[in-house]
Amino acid sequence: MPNRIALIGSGLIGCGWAVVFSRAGWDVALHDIKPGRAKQAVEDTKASLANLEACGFLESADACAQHLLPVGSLDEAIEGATFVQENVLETPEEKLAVFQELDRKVPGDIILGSSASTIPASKFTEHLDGRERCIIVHPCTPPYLVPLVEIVPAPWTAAATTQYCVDLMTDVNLVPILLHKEMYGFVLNRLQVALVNEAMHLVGQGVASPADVEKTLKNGLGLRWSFMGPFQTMDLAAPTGFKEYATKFGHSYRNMGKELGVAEEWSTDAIDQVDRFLRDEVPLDKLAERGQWRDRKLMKLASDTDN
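In the form predicted alone, what does the structure of this chain look like on its own?
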């Protein structure tokens, strides 16, 4: 029996998963409650596959596309599935409704993953009969080029469920990290939120323009952090490594941390400034093209980086 993933929700995240699993040779059933969305998702996925092939990241987009199947109902999507991944709206109510139905209909030995980006599984799986097979499997965007995926079990998730997902993500060429306890926002988004909130704070306080904050990340931290994290960066910033760096600069980090105010509410003015800057850079009707441009840039970076 071939491996088959059922993707429940076929937006950007669903399409990203479709690329990952079709590239790995899995059959992919795409379902969405919005009429026609699953068929469009297949076309969107094909476009991403073609882009990967054109840039040398894939041997045959057509061969991968043969694995894609848009379906009209949840029952069709889960038929024969060996793994199910939910990608619906990011609210506990939406996810609860889907998981209740999946728990009733999907055979008990099939694991149910969720692409939730901030909401722990305990918020929508606690009262399910099969709650031990439910788990967060949160990808980055796009997952076929940004391979980190967060595995976040609920307190009642079975160890076998967690291990299966870690192994599965490795098998489909992603890089899983495992959270040992639930926390709202998980790891990636909590790190991202701290930085983005401060970026908005700097704009809102008039310290720097949106363009210059963007340049700081694009031409500074982003380049350094594209192939190593902050700890390795600090480790290489002192002759004898991280401890020396911490001794010399730890107090500065603590002092800045007291002043940052990273949890401040984003001001309307700051939001407007950033939006104007972004729309000047890329009009709304060019965002899809910009996404493909981003993919090509990431491909080049990946091909130029020594693993």
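Any chance you could show the form predicted together with a further copy of the same chain after that form predicted alone?
Here you get just the chain by itself.
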């Protein structure tokens, strides 16, 4: 019997998982509470598979697509599943409702993952009988080209559950990281939020235009961070490495930290400025096309193996 993943929720995130698992030879059952969505999700997934094949990143999109199975009910989705991944709305209430049902219906030896991007598993699994098999497995967008995935156990998650997910993610060609403590927003979104809030602050204060803030990443900070992360970047910015850097600049990082506008509400003016900039660059009806462009750029990055 082949491995089979049950995807509970088949929006943008569910479709990303469908590509990842069908590419790895798993059968993929797609479910969504919205009528007709599971079938559409299969079509969206096929389009992504075709794009990967066209760029030489996949041998046969058709072979992958044969693994995709839209289903009409949660019961049908979990039938025969060897792993279950939930991808519903990011609220504790929605997550809780789905996990209660899954824990009741899915055989006890099957692990239940959640794609929650900010909410720790302890917020919606505490009172479940099978809480030790529940865990956060948070992917990026799109996971088949941005391979980082956060594994975040709750305090009661079994070590075997965690290990299974780390191994599974490696098997399906993702890059898992393991969090040792639950924290709202995990690692990825906390880092993203720190930077994005300051970006919105700078635009809101009239310091720089949205176009210029965008350039600061794509022509500056983001170039280095695409292959070495912030620590090695600092390591290479002082003749004798990071310790020297920390001694020289740690204090000024703290002082600057005090000045940042990170806890502010995004201003309406800043939102409008960013929106105008983005729509001037790419009209709304070209947004899907721009997503294909993004995927092509990511494929080029992925094809550079000089590490």
